[in-house]
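One chain is shown next in structure tokens, namely the form predicted alone.
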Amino acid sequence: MAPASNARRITTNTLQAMKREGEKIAMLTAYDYSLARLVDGAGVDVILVGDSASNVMAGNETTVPITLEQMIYHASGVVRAAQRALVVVDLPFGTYQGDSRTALESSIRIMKESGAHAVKLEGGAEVGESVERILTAGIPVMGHLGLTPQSIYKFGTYTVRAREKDEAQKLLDDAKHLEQAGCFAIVLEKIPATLAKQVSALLSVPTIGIGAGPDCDGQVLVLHDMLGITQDFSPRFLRRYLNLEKDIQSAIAQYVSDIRDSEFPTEQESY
């Protein structure tokens, strides 16, 4: 059942209370008003305006090309639609790495120009200074560890991260560092389920898994993937709840056929 339109807004405190009470957090991406309205109305707790918009909305091979201005554009529509969910916006590649001042300026632009509620960035101890500086402006920050898509050219592959002992220990250390720096939650992407369980138990802030097993405090998927709008991405962790690619193409083909055969519009559909 969809929540009432006057349902109380989810906040970072709500998410931390959900972790304490053992209530799982539901998170999905959205990039426009129309779909964000449906996501919000279905009861999703957190809407991520992900830099995955670079892939599913713009058709880029990676998340790297999307700009700050484009992220603000997508976020603005989502914020106008979301009555209940916490709206988190990805800081795109090049807007926070290596320069905490730029990270702060980028985050302020997102918050002021889109009306979003929080930002998300990728990385561990190396972005700790940026996290702390963003927080000085009162902007909540979500972390992201494991497979970090903005670093794909560094990794060279989308395979599972932190299988080896040294990388697993670094991820544990980074997770604790991000918590101590002030992150209100951390996304764990494509890491062994046993490690994700360990991280989730270690932290007092929620973990949100994507390809990280069932023991995270919540889960996130890309909306277009789970609805089956996109079909060229099929990792093990993706569950498709619909096959909209087939349904949408079928509907459009029928529309074209009706026009060709002069069956649309009918007299009842005319003025």
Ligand code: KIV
Given for the second form:
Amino acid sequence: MAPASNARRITTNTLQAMKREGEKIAMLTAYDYSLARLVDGAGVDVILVGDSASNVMAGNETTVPITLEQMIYHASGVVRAAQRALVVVDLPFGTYQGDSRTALESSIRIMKESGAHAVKLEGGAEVGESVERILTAGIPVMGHLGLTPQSIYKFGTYTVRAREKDEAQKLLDDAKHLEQAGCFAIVLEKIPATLAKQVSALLSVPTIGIGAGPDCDGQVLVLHDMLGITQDFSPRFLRRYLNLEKDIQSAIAQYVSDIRDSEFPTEQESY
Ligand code: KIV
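Would you mind generating the form predicted in complex with 3-methyl-2-oxobutanoic acid (KIV) now that we have the form predicted alone?
To see the whole picture, the full complex is given below, headed by that same chain.
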């Protein structure tokens, strides 16, 4: 039988089949058309239009300031590029925590105005009602547990979560709650690998890890971090596959020097 990931368009059902068949899921963020086209073409299964756009695209210190309109703008470009990947968009801070009706309205705007395929939200049992209400409109929902960057001001640090027994038990309960509410997958961010393994075995829906060890059903990284465009963020879990900061800077420095030395453009580059 062909692997589930050979599907022409990845759907939430494909991801669940991948988990059942033990096929790992590759997820990566993207925030614009040009890079999303490369991410999609390279075979990534899920493109997350993460609210990390607030950090890497807008230069904010946290994910808190990004707006629904800005997320829709980023997502629209990604959707135009994605031929195969499932496109999931983060519900930004303040657009779903108030009540489940607001969560539904925000999700409908994302789906209608960007053409995305699913939304993601942070939190456990407290967002269960919102997950259920969003699903009534036929919108698939991805959960996000562990380190939840939108709550940075509550926790005060970006350190590993759920190391203690009580917090680990709460995370297990929240994961079960999100699955029962109808989430099609759950991101586990920065938690001990042993706990992520337990959660992944407990759930029938896939877990996607970031800093959560090798036993999740899939992995996600922030595109700009793994390409080495950002350099000021180096957690242990981050594998840099390129050092684009260096390459981009030296290409641009060469361009500047070619102009200053009148070496660009040449006759061949002129009309
Ligand atoms: O916003 C984001 O990029 C995320 C990932 C880190 C999972 O939520």
